[in-house]
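Given as structure tokens, the chain that follows is alone and in the form predicted on its own.
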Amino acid sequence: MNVRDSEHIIAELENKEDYALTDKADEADLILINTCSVREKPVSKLFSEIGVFNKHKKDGAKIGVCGCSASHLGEDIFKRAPEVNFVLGARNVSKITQAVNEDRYISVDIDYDESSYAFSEFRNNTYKAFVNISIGCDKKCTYCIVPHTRGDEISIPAELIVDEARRAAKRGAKEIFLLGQNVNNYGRRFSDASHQKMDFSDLLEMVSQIDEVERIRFTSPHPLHMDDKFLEVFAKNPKVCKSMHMPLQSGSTHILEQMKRGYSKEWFLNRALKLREMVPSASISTDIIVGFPGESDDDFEDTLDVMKKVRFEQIFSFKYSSRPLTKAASFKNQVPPEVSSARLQRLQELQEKILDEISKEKLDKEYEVYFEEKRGNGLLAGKSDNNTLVQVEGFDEWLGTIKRVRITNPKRLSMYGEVIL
């Protein structure tokens, strides 16, 4: 989502303010830092980055801070870093042209509605197009700062989504990547009651009707909203890629209740294993937090149990990070850092074992790979339908095409193979 926000910012500046991108900070007239605030570390890094850029920028160059950290820190950024020229929150991206033209500009309104704003066009990747389908988040997870930085959830009108996807496809993007905090909650609220009512499953079917679109991906669905209709469309629509990101966060029903996730361990396993049954080739990835306040040894063992039963192809795992404005920050039973570190190590060691077993099973398997990137080592990289990263020796003209590849050297996070068709 931050990548797409950055693309929107670049598009507005290129088309309305005559800016052009440069890779050299000391040549730039404008330096933008687009930020995340889900964890504490990126926020700390923000101010060190500001200091580095301020030291090396040319005279008169401006520095702007955008994104989620801008939303929750607001005026405090000017106090801690007076060299910053403007602050633009994650819900205020469309105001970038105003921001660059007003000194000490700040806009961090999380209720600002950009759901129907027609951004100018810019994409970093010709072969894949990120398309926002909603803004904000209505969930009240006790550990998460996002609702306080991106505001309440509003769905973008379906006709705007389909039009954007169609334009991107005609420019060469065979793959459309739909984005939202909880994509399968799509349609819950529109800014205008006159917009066509539909759910995420209906939207997937609409996008799949675009002739030039060959693949559709999305992130992130919420386990709570993974109803049978959604799983049926995922399984049966041939354009919907067979990879699912299911954020678990914890395998303990008790901890999930404390997190206010809205589902139990049993519900998550039911949905994940049903998906495995319906689409045996599908890959499932997840997010896991260890050391959430009050997490006991038994709670942690529940998380490991889910990992063993689902056998995730990829996990994003973190120690709990206390965030301002969240309820969990005030919970009294914080887990000692050394306990969280030990649990994270155990979890990651288990995942490495699972990945080693999964990788061995992929030797000599064949995948349809959509090549979209040229790597620095001279290899072409792309993704299979089920999100397996595959690298091969090939030719530039293969970029933007789908080739059949046999895996010759499987690794944990990337497969190496040879094109056979």
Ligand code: SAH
Contents of the next structure:
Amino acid sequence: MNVRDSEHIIAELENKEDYALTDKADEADLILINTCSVREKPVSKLFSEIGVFNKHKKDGAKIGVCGCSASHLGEDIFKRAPEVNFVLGARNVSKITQAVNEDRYISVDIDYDESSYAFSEFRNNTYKAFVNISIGCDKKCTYCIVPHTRGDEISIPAELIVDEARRAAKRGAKEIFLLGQNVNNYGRRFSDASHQKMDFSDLLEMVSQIDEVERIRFTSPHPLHMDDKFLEVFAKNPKVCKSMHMPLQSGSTHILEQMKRGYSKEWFLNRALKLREMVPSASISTDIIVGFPGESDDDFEDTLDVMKKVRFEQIFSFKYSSRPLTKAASFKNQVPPEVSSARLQRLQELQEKILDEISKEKLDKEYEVYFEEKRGNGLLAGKSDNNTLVQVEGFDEWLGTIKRVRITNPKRLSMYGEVIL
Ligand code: SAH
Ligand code: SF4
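Can you return the structure of this protein in the form predicted in complex with ligand SAH rather than the form predicted on its own?
Below: every chain and molecule of the assembly, starting with the one above.
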């Protein structure tokens, strides 16, 4: 989501203000730091980065702080780092052209007007286009700061989404990547009540009708909203890539209740195993938090149990980080950091073992790979339909094309192979 926000910021500055990108900070007239605030670490990193940029920037260059940390720290950023010229929240991206022209500009109040989400075009990658379908989040999981920084959940009207996807596809993006905090809760509320309620499955069908679109991905769906209709559209629509992100967070029903996730261990397993049954080739990725307040050894064992039963192809795992403005920050029974670290290590060791087994099974398998980039090692890299990273020797003309690849050397995080068609 931040990558897409950065693209919007760049688009506005290039088209309305005559800026151009540079990767040399000491030559820049404007330095923008687009921040996350989901965990504490990025926040402390922010202030050290500001210090480094301030030391090396050219005279008169401005520094702007954007994104979620800007949203929740607001004026405090000026107090802690007076060298910052403006602060622009995650929901205020459209104000960037004002921000660069005023001194000490700050805009962090949540803007619910959907017209503030129509931007000029800029994309980092011509082959794949991120498209926002909703902003904000209504869920209020007790550990999460996102609803405070990105506000309530508002869906973007389907016509705007389809238009944006069509324009990107005409420019060469065969893959459309739909973005939202709860994509499969799409269509419940729009900023203008005249828009018809609809659901995410219908939106998937609409985007798949664009001829030039060959692949559709999305993130994040919420396990609670994975009803049968959604799983069926996922399984049956040939343009919908067969990789699903299912953020588990914890395998313990008790901890899931404390987190206010809205589903149980049994519901999660039911949905994941149903998905495996409907689409045996599908890959499933997940997010897991260890050391949430009150997590006992037994709760943690439940998480490992779900991992063993689902055998995720990819896991993003984190130690719980207490965040301001969240309910869980005031929970009494915080888990000692050394316990969380030990659990994280056990979880990651189990996942490595599972991944070693999964990757061995991929030897000699064939995948349709969409080549998106040339890597530093000279190999072309792309993703299979089910999100396996594949690298091959090949020609630059293959970038932006889909080819059939046989895996010759499977590794844990990337497969190496050869093009056979
Ligand atoms: N909307 C998505 C998640 C967005 S935040 C969802 O519901 O899954 C991305 C991930 O960061 C989360 O899935 C969670 O695993 C992690 N995360 C969020 N808050 C956290 C916290 N306080 N401590 C540690 N990890 C956190
Ligand atoms: Fe955060 Fe929960 Fe919303 Fe995801 S669903 S953004 S974890 S509050």
